[in-house]
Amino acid sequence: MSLPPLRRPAPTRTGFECDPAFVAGQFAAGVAVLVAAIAVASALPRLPWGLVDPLLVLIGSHPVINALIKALTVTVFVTVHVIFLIWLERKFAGWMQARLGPMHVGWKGALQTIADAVKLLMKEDIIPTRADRILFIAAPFLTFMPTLLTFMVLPFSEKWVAYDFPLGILFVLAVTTNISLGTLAAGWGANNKYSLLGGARACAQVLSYEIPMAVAMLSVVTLEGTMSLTEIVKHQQHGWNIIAHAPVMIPAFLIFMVCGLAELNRTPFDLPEAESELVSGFHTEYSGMRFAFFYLGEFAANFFTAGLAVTLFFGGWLGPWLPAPIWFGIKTIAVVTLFMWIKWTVPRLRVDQMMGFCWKFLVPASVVVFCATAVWVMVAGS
């Protein structure tokens, strides 16, 4: 008896292997809401804000109303703008492992991160029996507050910054390492195995990168002679820092991204949150909004990280016809785009990998780059 042919089934039709037709709208879409949204930007400046002088002037004759309208303002930005840069990683993701991303809530996935912050906030907060509730609790403020404070200090553009510090880079130094002490908090308290390896990783991690990094960015405070992020927005007007002194500041940029990534626990240096080894890292145990905060500082200070750069060597706001304000968002959304692709591309090192890259090369490679940025300004003044 004979069996019957087999029969292959029809192919079929994934998202995209589309038409061109198709294709084509949805680039044209895209293009036509990039275009809307740069001409309302473009349009709130011409406004007429006179009429709120008034008003801003009372704000600013008193202290405790400016800071508490200051502290809002950064902690809606930082807030918003999270929603859409997780949006923009996952969506980043699947275009490139050939695949849709989040599809379903809203128009192409656009309403899938708040879906989730909803979902975050209806989940039930657990902490373990054995757990230090005390650090177990403040852990994730501990993670997220020195983001935030870092914002504070951002120029966006010359008038769009909160605090413009004179020693706004070591501020930001300052600030940024205590970050570790919130990890290792977590780790700590929470009394799982994993997590104190993904806290005590993530603490090393940290403080020892957080050395070249400050070399760095001392290169360039040295070529600038200040340390006000806005004074060095300023100086770059005649041309940015990676071209106008490129043999010095393409390698500090070069290493301020690597450690940049390292300090944000981002692939290839995501050890504190290893899930093929440490099941998550730092926060296996959280849950709900505690969890929450910890997915916002990250992707909070992947913003900051990308801005800082902006800042230091590619002229911050300062571009021709459009507002200043989005000359900033469109390179720092450039840079953050950089930090997704080389973390969808790039496997994870070893520990041993990581660490050793940092002291055996790094630390000298900025050291050298330091030096030979006074050379260049002793070169340049002479």
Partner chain sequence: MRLIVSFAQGFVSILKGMAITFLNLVGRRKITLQYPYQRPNVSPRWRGIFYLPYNDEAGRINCVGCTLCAQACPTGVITMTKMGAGKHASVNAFTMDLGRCMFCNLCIEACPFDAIHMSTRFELASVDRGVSLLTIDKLAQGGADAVERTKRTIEAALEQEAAAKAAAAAAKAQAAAGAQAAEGADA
The other form holds:
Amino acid sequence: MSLPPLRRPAPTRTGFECDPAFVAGQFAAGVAVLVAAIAVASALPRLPWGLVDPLLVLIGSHPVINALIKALTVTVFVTVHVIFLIWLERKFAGWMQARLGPMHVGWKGALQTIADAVKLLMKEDIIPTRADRILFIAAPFLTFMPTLLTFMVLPFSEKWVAYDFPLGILFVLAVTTNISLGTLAAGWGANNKYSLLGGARACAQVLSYEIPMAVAMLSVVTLEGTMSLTEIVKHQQHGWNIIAHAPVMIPAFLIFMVCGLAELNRTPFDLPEAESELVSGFHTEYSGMRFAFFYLGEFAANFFTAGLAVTLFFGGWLGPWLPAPIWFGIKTIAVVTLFMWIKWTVPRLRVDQMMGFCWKFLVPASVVVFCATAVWVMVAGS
Amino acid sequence: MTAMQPAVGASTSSDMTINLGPQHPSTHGVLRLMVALDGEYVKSCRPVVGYLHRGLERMMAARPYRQSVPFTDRLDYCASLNSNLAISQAIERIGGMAVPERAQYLRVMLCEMNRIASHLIFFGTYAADIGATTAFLYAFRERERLLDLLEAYTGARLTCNWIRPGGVASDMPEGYAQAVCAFLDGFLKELDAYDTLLTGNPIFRVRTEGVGIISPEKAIAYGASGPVLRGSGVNIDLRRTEPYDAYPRTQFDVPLRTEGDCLARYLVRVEEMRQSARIIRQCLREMPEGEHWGKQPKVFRPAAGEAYSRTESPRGELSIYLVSDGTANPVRVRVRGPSFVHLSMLPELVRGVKVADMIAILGSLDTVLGEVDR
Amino acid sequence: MRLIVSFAQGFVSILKGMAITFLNLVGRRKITLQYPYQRPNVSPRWRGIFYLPYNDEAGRINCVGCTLCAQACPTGVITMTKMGAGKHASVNAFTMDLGRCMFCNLCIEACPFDAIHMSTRFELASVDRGVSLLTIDKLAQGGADAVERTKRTIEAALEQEAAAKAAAAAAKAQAAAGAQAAEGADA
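Please give the other form, namely the form predicted together with its partner chain, since only the form predicted on its own has been shown so far.
Next comes the full complex, and the chain you just saw is listed first.
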């Protein structure tokens, strides 16, 4: 009796194989798109714009279309600025550590992030066999979506704000809490013990540090008497909060910064992804684009937290000579750099020390600052 | 805090077994730790060693005496010259070879340079274990300059193989003393800066102070040596208690801490780097002229017998035991490595601590797996 | 009070640490070597890949095929076949299997003829396992040409020696014959 031949499944085409015909086709398609784009661009000035203009106004005033355009703008901004932030972080860390950082792709490695994104796109999408598939797939979006939502109320200038929500601060607090839901889902869904520990740590950490952060933000609200982020900035016309109300706002800012570091899972509070302990924490099992979403969310949250600090304490978009959004960008990047600077200097806390620091020090301190602000407002107001 | 800790040894359904390693960022090599966790608490830990076992003892026993030296490079690859010294001394003892005085100074100088390189690895990786990545790269920047010096002398950066039975394989290249002195000047300044960056940092201190305490009795009972022993307040340094080569003629302090925790071990190592710099300067200053390698017998057949050499490697007592039956090859080579002994303390030290503390304790023992597995 | 003091001290020491990292950020030379474009200058004593130096005056490589290096090698890297004999000897084949080599320098120290050296070439990685097997053509300074010339030199020397020997033998024989003839004449 002869054995049946060993059967192997036929190799499937993924579309990413290095097939010359395939590559040539892609190249041709790229050239075609480029030619079409040039043609359209050269035709644009000759179009009858006078007819189109009223149409655009109509679209702009339509609430649904308006909302869609704003959503698209925010999403594109978040995705694109993260490319810059990641490059900045890598360069910053590199220079700080006597290295050069990325140097190869583009000018001083400026396009490295794009190359990495392309690589992540082409990577195999791995879902562990015994993972909780639904949670595993949902987790990256659960962490990314709240971050994206927060950008809705972040005022880049008086006009450049997607939705000038009167209860902006409340909205921010409500939405950012949901990030821990995503990390917990990732930690549980991956069915990996490192992930589980990381997810549990992340959840505990974010929920705990939310409280002093909220109280620190509330002291600003007490000072300004409004929860709208644009109003808060407008109130700082005659001096940034941190300067005009230094005795109470500097401690509030410090508490806000520390809590911000904890919310962002950055050193000294990077316990959820503590590399030397938990390999990569809650995103240990993630690969490809799913991992990229975590990364994207992390850096976008970085920008948002820094932007919030600027709005609350450093006068938001206010500043001389330059246009408002540019001022906002400069200030925010400066605060982001401060986050990076701290991250690359200090070691990591242990989990009980991290919780102890929050509950035994930050929560009482924030309450004290809050009460002091109330007294300050009474004294200054009378 | 103690109320929160689970009863040690009791097994509940919430227990979790994690394999840290063989591929894990902080096991520094191919060590596998089978850890039973109850939440963040370590209930038990079993180190699984042997992933790097190459049978070096047997390989050395199957070859003529002098050919075993390159194999010792692969024992403690962070401090290859110190391992070279251990086997060379054993061979000299069994064959009754004398070492010229200049060679003794050269050996001490090389060993202390390698000690600094090894402690810099400890400094860097320990910082990385605690979470400070930048200090890691700073330590490696200094180590790189030191390895350049070792390369200028021996021709190799890691597996130097330059201390040989009866002396040192070559004399210093021209201008070497000045280069070493220049390095030491810069290095000591840098070391102070790193000290400020890490030692003074409150987060580093709360992570290491009072963590992984080894009592002097326990350290002696386990056979600990080197910085682990001296961090527990036992003043034994083989360079002082059983001095060899040029050590009796050099002045240095043996750093000692009595706390026995991770911070004490860390501080002992940092201070040892300063003392090593001191020893190197003395060696360069007092080195006599002369030959670097004594007269070598053409065929080396020591009389039947045995020899045991004890040396102070950066990790502790590295000893080598040789048995000869009068032929060209040894009958038995036995390496007594400090890392293996220290690793055996780990299960007791980590019982009941948190995962993060376990990593801190493992890092503070500074084990090198090449020497554990041999 | 103690708590506040220790907190302030901790805060200050974190700021000190940040000052150090900042100084390194702006004030220090970056040490990265952009490897494929920049290469390190290794020390002249570097223990890199081997070569057999070619002696221009003698027109041959120095190796006489004495196998001392092969005997000194802890891992048995070196194999060779001898060519020629006596004073005019060299090697036909000299193979080093670098897959086993520890670059320990013992072979070089064992050689009494200064016939094997280590170069400063350090890029030994390869995707092909066969590359680690170095034959004499790759080892000899000057490549296959040097090996060929060595062979010719040795052969010529051997021929010369043989010729000289033959001439000496002939001369001896002649002398012997002459002596015999003289003896015969005497008788």
